[in-house]
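Read the single chain below, which is given as C-alpha cells and is the form predicted on its own.
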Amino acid sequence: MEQSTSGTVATPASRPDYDMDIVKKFFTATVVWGIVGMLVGVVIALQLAWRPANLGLPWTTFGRLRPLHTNAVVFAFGGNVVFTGIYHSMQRLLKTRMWNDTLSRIHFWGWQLIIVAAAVTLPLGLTQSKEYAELIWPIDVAITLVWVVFAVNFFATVAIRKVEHMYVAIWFYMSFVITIAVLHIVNSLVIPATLFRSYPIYAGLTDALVQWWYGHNAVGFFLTTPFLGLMYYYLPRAADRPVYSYRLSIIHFWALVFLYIWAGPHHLLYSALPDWAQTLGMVFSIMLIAPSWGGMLNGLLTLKGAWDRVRTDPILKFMVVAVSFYGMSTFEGPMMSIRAVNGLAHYTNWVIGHVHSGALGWVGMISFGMLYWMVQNIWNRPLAYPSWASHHFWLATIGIVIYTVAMWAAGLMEGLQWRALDDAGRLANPIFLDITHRLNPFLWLRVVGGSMYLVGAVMMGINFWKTIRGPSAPAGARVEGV
C-alpha cells in the first residue's frame, strides 16, 4: 500500500491513474539541464581565475556566459525540478490525475523551447541586462503564455481534487504559481523597439526598485517556496515519518509569503532610494528569520526517530544538509541586509558565497535528495550504483564548503581593503588591480569546489541513466524505501 504525506492510504486497486509520463519528461530535462548549467558555471569560474578561458570570442566571454549560467541553473534546472516534483506530488496529494494531459505537454515542450531560446540569445548578446530577467521581450511573452497554460492546468487540478483537505505543500506550490506570474509580468513590461530590443516602461530609480522587487522575490518564490513544498512532501516520505508539526508548517507558509514580498529594497541600500524604503526592506528581511528557522526546525525535527538512518541513507543525508543550508542562508541574508554589514559585503564576493550557499546547498541538495528518491519510485528500480549516491553526497557537500568559504574570505578581504583609508581619506590600497590580484587564490578554490559539485552531478546523471535502463523489480514488489 502507498502511505501519503497527508495520511491517507491508497491500495493498488484504488490508486488513481496518475500521469507519470509528464513526470518522467520533466525528470529527464532536470538532470540534463542541471549538468549543462553547472558546467557553464565551472567554465565562468575558470574564466575569472584564468583569463584565456574566455577563448577570445565574443560569444564565450564571461559577460555572455554568466547570464546563461544563472538562467540555466535557476529556470532550466530549478524550474524543471520544481515541475517534476509538483506533477508527481500534487496528483498524489489531491488523489487525481492532472486535469488536462495536453496542457501538461504544452507546458513541458514550451518550457524546454524557452530554455533553448535563452541558450541561443544570451551568448549572442541579446539581453535586457536585468538580473534574473535578461531574456528579450519575445521570450518574455512566451514565458507568460506557457505559465498561463501551467496555471490553468494546476488550478483546474486543484478544483477537481478528490480530497477536501489540501496538504501544506499545495499551498507553497500555489504561492509559487501566482506570485511568479505577478513578478514576471510587472517587471517585464516594456515597449518593443525591434524584434530583439525594447525599452522598459519604468525609468531610473523606479526601474531599479521594480527590478529588485522582482529579483529578490524571484529567489523567494522560485527558489524557496516551491522547494519548501517539495521538502514538506519528500522529506517525510523519504524518512517514513509524519511532518513534525503541521501547525508550524501552516504558520511557516503564511508568515513567509507575507514577509518575503517586502524585503526587496535591501538590495538598494546606500542608493538614491528613500531611507524609509531601505529601512523597510531591512526590517522585513530581519523578520524573515523567524518563519525561515521555524521551517528549518520543522524539517529537521521531522527526522525525530529516524536519525539512525541518516548515517546510512544518502537521500536523507542530502535532505538534512539541504535544510541546514536553508537555515544558514536565511540567517546570513537578513544579516547582510543590515546597513553596517551591507556596507562591508555589497559588491564583493561575499554576496557570491551567500547566493551559492543557498543555490548549491539548499536548492541543489534538496533537489538531489528528491531525485534519488524519485528515480527508484517512478521506475521501480534500485539504483544501479548505490555507492555512487554517497560519493555524490560527499563531493557536493565538500565542494559547497570549499566554494562558500573561499568566497566569504575573498569578500571580507575586498570589503576591508576598500574601506581602508589613509589620513587624507584616500584608499590605503590605491591600485585596484592589487586587490583583484589578491583574489586569485580564492577564485581557484571556487573552481575546485564548483568542479567537485559538477562531478557529483555527472555521476548522478550516469547513475540515473543506468538505473532507468536496468531491470525492473520483480512483479508485485516495491523497491525498498520507496
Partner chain sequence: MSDHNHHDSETGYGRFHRRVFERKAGVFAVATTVAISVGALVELIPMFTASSSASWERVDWVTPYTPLEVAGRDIYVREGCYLCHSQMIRPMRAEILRYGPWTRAGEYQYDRPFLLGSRRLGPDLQRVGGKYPDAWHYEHMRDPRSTSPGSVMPVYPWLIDSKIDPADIAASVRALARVGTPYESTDEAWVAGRLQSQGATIVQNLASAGITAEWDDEIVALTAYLQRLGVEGRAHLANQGGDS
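Form predicted on its own done; form predicted together with its partner chain now:
Left out here are the partners and the other molecules; the chain alone remains.
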C-alpha cells in the first residue's frame, strides 16, 4: 500500500539511501542532554527540600538553576528527541533522503550550540525571565535562524517525497514546525538595551498574555503535537499493528491545532485580564479534552490484538504508560482551567504535579519507548542488557507516581491552608512559613521519585552505550522492522 509506514519488504541493497548519520547524532545528543536536564531537576528538587543545596553561590541558587532545568529538559532533551524521530521517520514515510545534508548538519550543530549557550548564560543570570523563553535576545536570533534552516529542509524534503500522501505523523510534525516559528517570533519582540539585556515591546498584562499564549502553546506544539507524531509512527511500528482509526486522526488533528491556540489565558485566571479573555481561555481549555482523548484513544486502540505483547515487551510498556499519562494530564489540565478549581491550584505544587505527569509520564516515557526501539533498529544490534529496559520501566513508572502524588498532596494542602479562615474571619495560618514547613516531607518524596526517574535514564544511557559498542547482529538478520 502506497501509504504504509514500512513499505514493502525491501532488501537492504534496494532501500533508499537515507541519512542515518544525522539521526544518530540527534539520538546521542538526546540521551546526553536528557540525563543532564533531569540531574539539574533533582538538584533543584533537593534545593527546595534542603536549603543548603543552594550552596550560597550566585550561579547555583534555585532562581538561576530552575530555568536551566526547564530549558534543558524541554528544548535540549525534548527538542533533540523530536528531531531524532523526525529525521528518522520522515525519510521513511516520504521514501526519500533529506533534501540537503548540509542543512541537517547546520540544524544539528546550531541547536547544540544554542543549548550550550543556554547552559552558560542562565547560571550567569542572563535571562529575559519569561518562562520557556528565558534566553537572551542574541540566542533568540540564533534560534530563529536555525529554525528557518530546519523548516526549509523539512518542507523541501516533503516537496521531493516519493509517496503521494503525507502520513498523519507528518501532519503533526508540520504543525510543530510552523507554530513554533510563529510563537517564538511574536513572543521574542524586544528592544535591546545591551548585548545581554532587552525589554519587550509589550508591557504589563499584554506582555503576560503574549507570554502565556506562547507558554501554553509551547506545551501544545513542543511537548504535544510532535510527540503525537512520534506516537503515530513508532507505536504502530513497535506493536506491528495498523493505526486504529484514520478518520479519528483527521478530526483530532484539526481540532487540536485549532483549539490549543485559544487556551493560553488559563494561566492568568483571576488576574486583571479582561473577563472575556479569561472566559475564552477556560472554555477552549475544557473543549481540549475531546481532541486530546481522541489522540489517546487512537494510540491505545492501535494496540488491539497486541495486548499480550504489552505484558512482556518493555518498549510497548513505555508507550502504553506514556499514552495513559497523556490522557491523564489532558484530563487534569482542563479541570484545572475551571476558574474555581484554578483558584485552588494556581501558585501551588499541584501545577508542578500536573506539569510532571505530562513531562515525565507522557514526554519522557514515549521518548524512552522510541529510543529503545530505535537503538536496535538504526545500529542493527540487539540491546546489550534487555532486562535493564524492564528495570528502567519500573523505576520510571514508580518514580513518576511518587513525584506526582507527592505534589498533588502538597498542592492541595498549601492551597487549602493559604485560604483557610478561622471563625472570626481571620487567616487561620497567618505565617506563610508555617505552611511551607508542613510541605517538607512531600518535597523529600519528590527528591526520591525524581532520583528514581534519573537512575532509570542513566541505566538507559549505559545500556545504549554498551549496545552501540557491542557486536552487530549477524549479516542478513535485521533486528527489528525495516
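Just so we're on the same page, rigid core means the largest C-alpha set that superposes within 1.5 Å between forms. Residue numbers count along the first chain shown, from 1. Every value quoted in this text rests on a predicted model; they were computed, and no experiment measured them.
When the rigid core is fitted, Ala424 shows a C-alpha shift of 4.1 Å between the two forms.
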